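First, one chain by itself in structure tokens, the form predicted on its own.
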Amino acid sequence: MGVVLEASEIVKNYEISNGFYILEVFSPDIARSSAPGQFIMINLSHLHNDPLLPRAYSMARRTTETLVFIYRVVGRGTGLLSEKRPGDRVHVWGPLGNGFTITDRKAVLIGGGTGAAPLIDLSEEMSRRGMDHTLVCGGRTAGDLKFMDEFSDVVKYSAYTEDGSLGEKGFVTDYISNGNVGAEAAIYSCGPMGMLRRVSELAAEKGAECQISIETPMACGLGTCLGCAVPKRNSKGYYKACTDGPVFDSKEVVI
């Protein structure tokens, strides 16, 4: 199946904390049709174009009808997401990118903040498969990671948090340079920017495997804006995030 365009309705959206929220919409073809680390462009206002452009928004959950995000209010976009009440339309299309390529090596994944989303269906898609992994998660406060909680019934993570009110304290980047990783893993990681240019240079110093999903703007998802665009490493030009991404080998993209 290719992509689905279709005005899907809200099954839930409600706050957890600190402006964190949880969204559910009924989209059963999409649901059915994904891979973890995927996404999907939400579109608020189709008809009247306010805001004018969509965003998009990793898949944390994946069942066989509904589609579960984690979003935070930062801007208008999702200030506006936020007053949306269940049964409610959202104009909806994907799944959309290249998502993680799941290898038998160890597996950790790393997350940072709502970067942990695709992580989570990444987590609940490698136990479906009888895969023992490692789920880390860091933020500044617990606060940052209260969402975790709602996904508590699927997966099972390890917290580190700069002020220590949760988990270990420091940067979850710390797991690895703490001697946690070694040549034999492959890391999965999505989060902010200087996090995953950390996390790619611990893996290229343990000699691991490193799929890093890119958190970016995008105003369309299908490759045409050109505003996703990641330089290439070891050759001239660009990659899209949208439909080169956005995971990619951190090997391949500088960030």
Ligand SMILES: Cc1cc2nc3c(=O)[nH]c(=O)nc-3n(C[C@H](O)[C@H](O)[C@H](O)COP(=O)(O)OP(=O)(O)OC[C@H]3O[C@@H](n4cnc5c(N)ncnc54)[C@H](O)[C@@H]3O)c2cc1C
The other form holds:
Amino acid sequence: MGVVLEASEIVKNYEISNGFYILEVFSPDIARSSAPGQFIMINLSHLHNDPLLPRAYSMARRTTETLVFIYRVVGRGTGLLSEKRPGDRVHVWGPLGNGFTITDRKAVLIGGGTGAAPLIDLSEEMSRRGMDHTLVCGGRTAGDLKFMDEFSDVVKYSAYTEDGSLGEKGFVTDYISNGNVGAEAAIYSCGPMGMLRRVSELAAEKGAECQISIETPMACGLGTCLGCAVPKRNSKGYYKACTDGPVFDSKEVVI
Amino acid sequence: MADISVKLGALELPSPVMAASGTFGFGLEYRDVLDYNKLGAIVTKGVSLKPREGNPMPRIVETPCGMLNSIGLQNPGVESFVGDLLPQVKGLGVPIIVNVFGETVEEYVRVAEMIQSTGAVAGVELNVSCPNVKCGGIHFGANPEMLHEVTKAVREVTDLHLMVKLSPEAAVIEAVSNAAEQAGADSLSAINTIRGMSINIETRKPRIATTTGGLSGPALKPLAVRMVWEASRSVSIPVVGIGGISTAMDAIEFIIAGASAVQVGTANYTNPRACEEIADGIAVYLEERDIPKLSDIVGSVEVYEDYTLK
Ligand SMILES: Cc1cc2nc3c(=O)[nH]c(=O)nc-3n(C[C@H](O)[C@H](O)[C@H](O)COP(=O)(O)OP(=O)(O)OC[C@H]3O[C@@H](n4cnc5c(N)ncnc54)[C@H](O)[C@@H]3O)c2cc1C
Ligand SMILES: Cc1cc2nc3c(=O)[nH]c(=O)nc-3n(C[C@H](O)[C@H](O)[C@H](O)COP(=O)(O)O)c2cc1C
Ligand code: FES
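Let's compare: the form predicted on its own is above, so bring in the form predicted in complex with the ligand.
Following is the full complex, with the preceding chain placed first.
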């Protein structure tokens, strides 16, 4: 179907906890044609010029008619987004990017913060295919993972919190270092850069396959601005996060 | 429908709205979302003699009503452009203008020669105004003598439409405009980005890896309108307006200032259908005011009679 550009209606947009929000937009065409790990661009200020650039969001769930996102209010863009009400329209385009490649290996999904979003979608897809897999999500504190409850009908997960208020105490990457993941595994991960670096290192140590979804600055999402460059590890030059990624084999990029 | 086709010298374009260099890739990326029949031309990303990797990250940052970029002219080089991309791009049915970049006069000439020999493009736009590279670019565009030299050298090897893209960093816009015209340019395009800077006050690091980056978007518009006005008054070749155009009204403003056509850049990022909406909006503007053709309003600004500075 290709990329769809439309003014989509917001169905839901509400705070869960600690500035984490759930956003649901009506977009059957994108919902139908997308896959886990893909993303869309949302322009919050169509023709208003400030904040100028669209923002990228990974789908956390795709129903038959809608797309569900998880975001955290951290700046002007998300501040504006949090003020949108059901019935408001936002300009969106997608699906964009490559998404995850599901392999036969034992799947371990590692998410940090809102990085859990594409992994929820991936977990749901794996369940649909009858694939055994483990989803592990990390946050600072229990409230930072409250959004996971919204998806509890379809995804089961283990929690890691830095303060121990939910699940295991520690970092989500401890799940890998504590001997739960070996060379037979395929890791699928999304989260802050520091976390992805650690996940990549640990995957290399264990000899596990590892796909990481990377967030870079983006202006277009379509491959034209070249603002989303990700350095190649094995040769000179850059990948484009928006069209070659956002999901990369951790051995092929420098992050 | 009002007639929005335009003539830039001998070059006839179906619409006055072109996609600006660096904001439309090589033309293939917007096929799903945009009606290409509404485009006057596609100006490609800058093409150089050798492939260029581009600058390190971060390369872009949002600023009030604008953005800074320092891409560093990442491109696959002219050979790959001609061999791999052009065969696809020419199938789009839209006139192609190739943005040409070099570090030396010789490089500009060699790229232009290769583009000329393809027989598949409508024109070249000389990028003598890129602020994000160490050699070339703005070094040519800010200096009338060097601009004359490079324009003349390229003119000698091509009969394609030759557009020279001006930099807002030239001290006297009239001087560079005249230099380009006298050297044989068929049109001028104005403007490229102007260097800006943004700093993270927590880390005290610039938000762009190369410290400064080119400012584009609506924040640039009043500066660009002024330069188009100045340039169009000092030459008799057509001027193409660029800088912060995101609506038809923005485009009309440039045309009234003296632009014969426009290029849309950053707005392609914020609204992938921008070029189409702007072309449609221009037609509506003309119809609503019973203006038969766009050229009737080019340069029609009515400056105050005693406008000269005292
Ligand atoms: C492929 C992809 C998927 C993403 N998925 C999600 C998601 O599911 N949930 C979520 O909350 N966020 C996600 N992001 C980040 C999101 O696009 C916004 O950048 C982030 O929400 C910043 O919010 P803001 O607009 O309030 O920040 P502002 O402070 O207003 O942002 C200023 C500028 O910095 C950029 N920026 C800030 N933070 C980031 C970041 N982490 N990554 C890239 N650019 C950034 C913004 O895009 C903007 O151009 C994703 C980014 C990418 C590239
Ligand atoms: C990310 C980016 C890349 C650009 N690359 C080029 C380029 O390769 N060659 C060029 O002549 N201009 C380039 N430009 C400048 C634009 O073509 C245009 O002159 C400028 O952005 C002002 O117009 P705008 O405000 O509509 O974007 C680039 C601009 C941006 C934002
Ligand atoms: S976001 Fe523009 S090229 Fe990737």
